[in-house]
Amino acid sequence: MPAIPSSPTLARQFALAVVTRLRAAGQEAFWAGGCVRDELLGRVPADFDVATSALPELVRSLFGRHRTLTIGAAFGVVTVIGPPGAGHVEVTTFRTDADSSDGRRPTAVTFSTARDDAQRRDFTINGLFFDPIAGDVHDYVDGRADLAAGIIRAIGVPTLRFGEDHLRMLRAVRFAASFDFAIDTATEAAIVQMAPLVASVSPERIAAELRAMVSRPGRQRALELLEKTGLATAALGELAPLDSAGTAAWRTAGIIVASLEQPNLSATLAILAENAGREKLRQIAKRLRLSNREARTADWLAAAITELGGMAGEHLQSRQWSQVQPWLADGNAALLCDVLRARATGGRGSAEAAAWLRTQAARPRDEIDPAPLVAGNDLLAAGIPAGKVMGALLVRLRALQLDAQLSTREQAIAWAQANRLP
């Protein structure tokens, strides 16, 4: 995947320079796809792609072999490495694609024209070309009209587009939710018909689309569209609603996810898993091949919701500090506070309890998680052998310290000696 530019200005300048060099060599060259869409919507493109009549070998010779990557050259794609801060630009030769055998990649490509190249792309709003030198838009698929009308429409026959790459169905949902666009009727019908095919897409690609959906504005609508089209079952089967009660809970979860200040996939899965349970959550984390960190965070949040999410404010505040402190001492404490606040917004849990936890989490670190009074070596020196007995004593001593029943090392050792198990 091309490097994301750190400077939008440098990325734009570099993308213009790529087009300029290709033009100087007598080739057609345009900005293509999402960067054109974003330009026309008044957004800052995340990166730039270029479509050209130049064949891959010519692209390499123009930009140099040390500044180009040819991983996708068989499909006409050469990545041109930009200067620091500018990211990379994918330069793709105009092409038509043969049928896909795996629901992802064409079996072969034929280099062709800009008009033909536009026809192979996914949605009309992504099938536009822009000449950054003349300032002209080349539209062979009526993409500008759909941009103006706010419509996500597959290019050509929707079932053919989704048959070429099943992930496009999830992309349709992401674009509709992110831009607050409607999905064209025929396009949506094809998604409903073909939704089960998403299950055959690689887990990593599904997870990447889900991350993009739930981390951006429009995530509530994204979850609604996943449920409406059947894609929830295909992509998030373990957590998908099975009946009307499940659908109502899913929609409530969407309200909660929309309220998150720190939205991410781990928090979303933990919220969706409230009815399905942690075992189902672990199953989906494994199936989607989430990183260890993402999976652990989701499971930890689900456990915290079970432990703290149903408590009223006064009940939570009356708990011993040693029962609350482990949650707030964790590196994900701020995310947990955000999740509990959002749950209260959605009618689950207590706003008072969530506010109290957030206040506690804002305390200085040495107050939330003070250094233990004693360690294993201290107990060994006091004549307590290593093993389960020592482990149990250390846990208990920590709780007594947090609850202000012990305050010095000497008190802790004396308590351990008096209460050691036989």
The other form holds:
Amino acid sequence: MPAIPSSPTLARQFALAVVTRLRAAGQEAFWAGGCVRDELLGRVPADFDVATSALPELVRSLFGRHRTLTIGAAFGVVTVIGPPGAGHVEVTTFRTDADSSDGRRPTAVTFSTARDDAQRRDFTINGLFFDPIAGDVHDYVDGRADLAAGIIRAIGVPTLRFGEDHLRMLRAVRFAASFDFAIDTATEAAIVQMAPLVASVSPERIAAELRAMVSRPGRQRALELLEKTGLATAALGELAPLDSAGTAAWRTAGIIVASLEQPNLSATLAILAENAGREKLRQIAKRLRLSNREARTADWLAAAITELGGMAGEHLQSRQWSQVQPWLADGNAALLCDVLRARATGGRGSAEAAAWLRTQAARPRDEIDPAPLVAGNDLLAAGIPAGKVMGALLVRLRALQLDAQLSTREQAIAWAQANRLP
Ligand code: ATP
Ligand code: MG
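Show the other one: the form predicted in complex with adenosine-5'-triphosphate, since we just had the form predicted on its own.
Entire complex below, previous chain first.
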């Protein structure tokens, strides 16, 4: 993965400079794949890839050993490090990928021509080359027509292409959703037929695709397409709908996820898991090897939804503050408020409760989470030994403070001494 450039302008200039240098050495060189697609769509590419006739060794010597990384050199990929802010450019020698034996990675590559290199790419819209010096597009796969018509179409025979790399099925859904493109009929039929094979893709790659799908516009459609093609069962089996009620719940989840202001994988999984439950959510977080942080956030949100999400407005507001406060004192409080508001747009939970919680969350930090009246040391000094009893006392004291039953340190110590016997 190339470093994300901090300046799109610098990244573009650097990508142009890389092509210019390769050309000056007598080689063919083009911008290739996603960056060409994005530019033609009028979007700012996340990063630039260059495809060239130059072999990796030549690329290294042209750009210098200290400015190149060769982790992917066996596949013809040399990463060229740009000046500050410009990110990196991946320079890949034109190649043909030999069939992968397990549907995951090419087992061997053969260096070849631009025309062949276009054929190894996944979708026609991702198979374009652009000459940034002449300003010409080189299209060996009819990608421009599909880009104009808004179609995701596998290059070549879809079942063969998905058989080589099962991840491509998830990529098809991601691109269709994020560009709001249709999936070509034969391509979609192949996905439906081969969807179960996605289960053999590495969990990290599946998670990366899902993460990208659900954190962008088009995420509702991504969830719909996952469900419709059977990819939901293959990639998110623990949460996938099992019957028509499950399908309806999945669609409602899509509406909710679409309305999130802070969309991410944790929130999406917590919302999708409302039917299946927290245990299934934990299983999927583990299976997809989510980061600890993502897994914890998803689990915490699921717990919060159960705890606060069903309440009618008045109910939540009349609850003891000490029961609501811990959710708002958490670093994920803003995300929780977003999730509860979004759920209400999908008809789950109360919009009033969500709005009330959001108002509470907007209060100053020291009002939401005031310093405790007493700590363990204060109780020790008052003659209460450390241990379970003290722990329980501190929890009770905190609740009484939050519920405005106790307002000074002295009151708290006196209460502890009076209630020290369990
Ligand atoms: P984005 O970076 O916006 O997610 P992208 O199309 O640039 O989309 P990358 O993973 O950066 O995706 O890959 C760059 C290019 O490499 C693609 O446009 C495509 O031509 C090719 N490519 C990437 N992954 C695959 C794959 N699994 N199978 C075939 N070609 C691929
Ligand atoms: Mg890319």
